[in-house]
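Next up is one chain by itself, shown in structure tokens, the form predicted alone.
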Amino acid sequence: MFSKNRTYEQHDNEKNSFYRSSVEDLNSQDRLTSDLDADICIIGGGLTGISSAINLSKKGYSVILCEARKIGWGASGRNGGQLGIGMRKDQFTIEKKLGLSHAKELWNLGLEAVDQAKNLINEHDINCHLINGVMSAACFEKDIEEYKFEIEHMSKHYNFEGYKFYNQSQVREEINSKMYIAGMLNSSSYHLNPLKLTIGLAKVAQENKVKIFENTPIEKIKEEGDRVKVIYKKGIIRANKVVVACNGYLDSILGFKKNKFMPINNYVVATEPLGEKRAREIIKNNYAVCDTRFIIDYYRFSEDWRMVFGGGETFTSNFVKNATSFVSKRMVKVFPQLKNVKIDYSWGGTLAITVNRLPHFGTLMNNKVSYAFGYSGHGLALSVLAGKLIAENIDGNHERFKFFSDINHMSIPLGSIFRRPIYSSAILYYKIRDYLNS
């Protein structure tokens, strides 16, 4: 069962954040009355979930998804917009954990997150904003060699060109921050602005039939013979196939499954418009950027020119009084010249990060079950990944979803008791280790 406070009920009494006010919400108009029979009921609303809607219903299921809030309430409608090729660990400690042959697969399936993404927004149309380039910033002088050793390990290994190295005066001359030592562009990853994507794709889904049910909580779900039972306030949905795709608001729904990750709260603001000619002043080229920190900022121009910048976490169950302040602080520490302008939004959002930093995907009831969680803060494109391979996995095709099921995730001991505490440590341990570095 769900806890008393429920993990998306955290953002009921916000105002909206920049994204909601830059879009129309779906407003679905589907109505849940009474019990119903589907071949699939999906519960969740954000990317992971409205991609297996649109891969399982262009299989020819029938699909039904429910959603506890809005269509991107989660942490699709709430991230930095980073559409990034790859895993959130590089593929050097990626062959390290699991063999070079595996490493590869999951290299390929990076690559094809983003080609994803781009193809189902020119094919439908989806005004989102997308922009090439998202430049890699160091903060260390370690980073320097690890750059140099990253461009020519995937050169060599992978064949892949789309690392440029800058030094500390070319990454200056880009990024209008003294903060710097040097930089790497990754030329095969984009940024944009992902409520539009989550809410275009779900009209794409609406297209192909997908029932979505908003403000539709789940309570429980249970093996029922050779269904499973989905049960909600009002009544229950019997599905012959289910997919939890809740990332960081899975909250008790599947039961122990929660103790392989930790949910962490991080914090975005949006300044006023500053126009085109001041923004590229900041960042020349208009690249989305994230530094090297453990505790990272990330941060980019929106389509309107405003900075959107995020940075700073908390692991408590509650979000933080004033993310204006909490995060504005960071901005000013890269940016000076930013300090005496107005922040239009602040809001808060939560992820799932895994002991490893990879995703965890599964099955569970006899194969009834499917989910995937724990992108770690790189799940923009592999949630989308996420639904196409769930959907392989449920129509017969497993090899492709083993990719990520076979990955081995440990467990948090007494992950309900502990894993805020044992993370809790580890962030005081970084944060003075990104001091003393700094």
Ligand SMILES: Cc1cc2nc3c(=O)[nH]c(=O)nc-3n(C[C@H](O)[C@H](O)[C@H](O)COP(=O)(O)OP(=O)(O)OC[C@H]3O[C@@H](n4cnc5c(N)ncnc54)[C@H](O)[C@@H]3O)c2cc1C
Given for the second form:
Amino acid sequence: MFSKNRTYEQHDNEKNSFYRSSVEDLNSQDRLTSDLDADICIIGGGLTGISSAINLSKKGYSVILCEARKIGWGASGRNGGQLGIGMRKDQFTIEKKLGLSHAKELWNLGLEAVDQAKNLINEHDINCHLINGVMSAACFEKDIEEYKFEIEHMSKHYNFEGYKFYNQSQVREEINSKMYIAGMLNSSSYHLNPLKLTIGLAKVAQENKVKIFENTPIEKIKEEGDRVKVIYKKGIIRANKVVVACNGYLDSILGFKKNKFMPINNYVVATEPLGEKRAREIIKNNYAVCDTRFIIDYYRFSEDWRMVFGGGETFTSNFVKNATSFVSKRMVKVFPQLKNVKIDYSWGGTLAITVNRLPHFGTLMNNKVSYAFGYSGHGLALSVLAGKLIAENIDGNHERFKFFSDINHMSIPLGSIFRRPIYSSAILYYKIRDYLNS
Ligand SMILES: Cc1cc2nc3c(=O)[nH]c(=O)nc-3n(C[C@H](O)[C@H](O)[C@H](O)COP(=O)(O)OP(=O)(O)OC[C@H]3O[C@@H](n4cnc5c(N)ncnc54)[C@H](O)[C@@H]3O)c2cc1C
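For comparison with the form predicted alone, produce the structure of the form predicted together with this ligand.
First the chain shown before, then all remaining chains and molecules of the complex.
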């Protein structure tokens, strides 16, 4: 449970993911061999880091980005591909916590996040197979009332008409599984191949003169007068501002800030290609789906009609060596008709869960260091937005960054020791609850 390895080293016992096999790695020719100087140094080559890089370079800053392994090595290149609006929690819960006006600002930013990702995809012609529609599929009776409440609440208070209720027979018409008793379609959300998006955006960053260094793990950052020293094995980068974009892979670069989230590992499989006809017999309109259990199942079809099915979590700092049987058991429970299909790929990724499930943004060292993490499994669109807001904040426009940085986040007491075990107890509790309710 307490491995000495860095979190980004956990994937070393895995094979390539489907996503990795679907796209060529970034051709990052920059090699870091000596000390360097830049306006901005970004640590982490996922969507938060890359989006920060694009936005800052467009504002005229010189930008260096350092990634410990490869671009998209972390969650950005391994996730379920659901590009969702909103936050991990429903709006009503956020209103109760932050008040209506703050909740509305976050809602608008959540809509902007998806629009921003779509615009970048269109503007730069990134071929990441964007498909409309994400269905929430209900496992419990109580979900039906909650869907109806949410649809009405969002229509009345937010003028949002993008949700649609499906009763049992309607949802089973869409998703060929006996698991679900209702559904709620979100027609403002999308799904896509996330690594193609991440690498596509990294190329946009390069076109904007961002220097990207892969295989460059940063060991420490240190304040040095009005600059920051970014220390790696072979030297030092000096920058006016630093952006830390490591999300679930954050170890000690930000000191005790890592105790603001729990790192958890979540797993995914991809079947052999099933062909469009068979795929549409399973999900008629090719939506992405996520269910309503605490440890959710989420799935969708890939561009070559593989079922990409995610679900199942572990909390130790070592990855399950072969997640195939771990996840495919869950898949076959939902779709017994897939019992004999071949699983071509399985992999995992680490995400960062905050106690209140809202992202944690902030600054340290007199605003010289910015960070954003803790998207709580809902970060595909929000990480792209985070980069934009970090860039605005660094450029002196603090208002929208503050909508996130003003949110209070609980630390996990003695988090360095307990953040994994505490979450494991929670997982056990909810696993039992999911089981009893199913
Ligand atoms: C299995 C899985 C499924 C998910 N499904 C969805 C989904 O369907 N929809 C959704 O919205 N969200 C989903 N998420 C969450 C989403 O993927 C993340 O919130 C988002 O990708 C976070 O992006 P990021 O750039 O902040 O972090 P990451 O993409 O994790 O990138 C962090 C990077 O930092 C690097 N790094 C760490 N330490 C150092 C260091 N010392 N020096 C240099 N580099 C370092 C890592 O190698 C890594 O590449 C999922 C996550 C997982 C793991």
